[in-house]
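A single chain comes next, written as structure tokens; it is the form predicted on its own.
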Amino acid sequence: MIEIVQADITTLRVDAIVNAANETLLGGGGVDGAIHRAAGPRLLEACRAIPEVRAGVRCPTGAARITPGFDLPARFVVHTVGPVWRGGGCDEPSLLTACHRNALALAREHTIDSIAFPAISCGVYGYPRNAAAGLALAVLADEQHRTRTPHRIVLCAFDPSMSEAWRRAAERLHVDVVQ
């Protein structure tokens, strides 16, 4: 199943919710920051504990990582870091498409059957709305039929004009969402 709500991604009961992090994963603007305050400083120490794969960076774009949730209602944070929209010529719709298969890949690995996720890339990192919410809906709704977990799939939106975006992408792609 997968359900489009509008609320704090933070305050969510669901096994993990996907945190839209930055390479460090030291924290934020946006969802970043709202999951790092809302978690507590725990998070901030379990992310410093990743190891980096290069200088400054713990996950690459498109990859995804776990750690506990904390505070959080939540038990897990996947983070995972999406692409900057450079005008869709740099392999921006691979990597977000990573993002959610890694995210599902590392829930399935972790026996989650609940997640939610925000719209990755959709803020600061410039993605146009419209074309992230039918790539989003389009892999999860893929992912969900060939594996049948997480059972529940939360895309949750911080404003209205995204809910409407992946309603809209779910019409448009004849994807079942519970609203």
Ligand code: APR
The other form holds:
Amino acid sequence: MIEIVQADITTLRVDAIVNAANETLLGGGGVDGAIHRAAGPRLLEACRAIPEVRAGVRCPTGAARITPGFDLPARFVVHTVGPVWRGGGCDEPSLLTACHRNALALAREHTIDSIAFPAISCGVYGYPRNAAAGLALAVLADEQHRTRTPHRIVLCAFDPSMSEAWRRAAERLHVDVVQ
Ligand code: APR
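Pass me the form predicted in complex with this ligand as well; I've looked at the form predicted on its own already.
Time for the whole complex; same chain goes first.
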């Protein structure tokens, strides 16, 4: 089941929350900053311990990495890096799709049964929210239909306009959601 909530993702009592990070995994603003503040300094230490795949890159765009949640209610943080919106012609949709699929693949590997996603790339990275909302709903519904786990997927909006965008996308795509 997919749920749409409006909340500060760091407060959610789920097995894992997804972080909209950058490729360094060394923190930032937005939801990345909120998660690091709430998880405490051990989160940054755990991120630093993740090996770089190339200079300055611990998590390439579209990929996902997992750490403990430390001081968060969530046991895990699944860090993923969304694409910066450059007009739609630079593979942004397939990279944003990969973020969601790779985050769920890691969740399944760690027997995570409930996971919350923020609106990846819809802040600083400038992805148009309606396009991102439709993509996320389609991918998450497809993944849940095919694999049945995680049992509970939460889309966590920080403002009404994002929860509204997800609700409209769910209607458009005929995806059953709990609100
Ligand atoms: N809980 C839930 N959602 C939140 C929270 C929060 N506490 N704080 C912000 N958001 C929402 C924003 O309103 C936006 O809809 O998360 C969405 C993603 O916005 P950003 O955090 O700006 O992430 P993104 O657009 O993917 O940009 C990533 O920003 O913080 C840096 O280090 C990060 O460089 C990376 C970039």
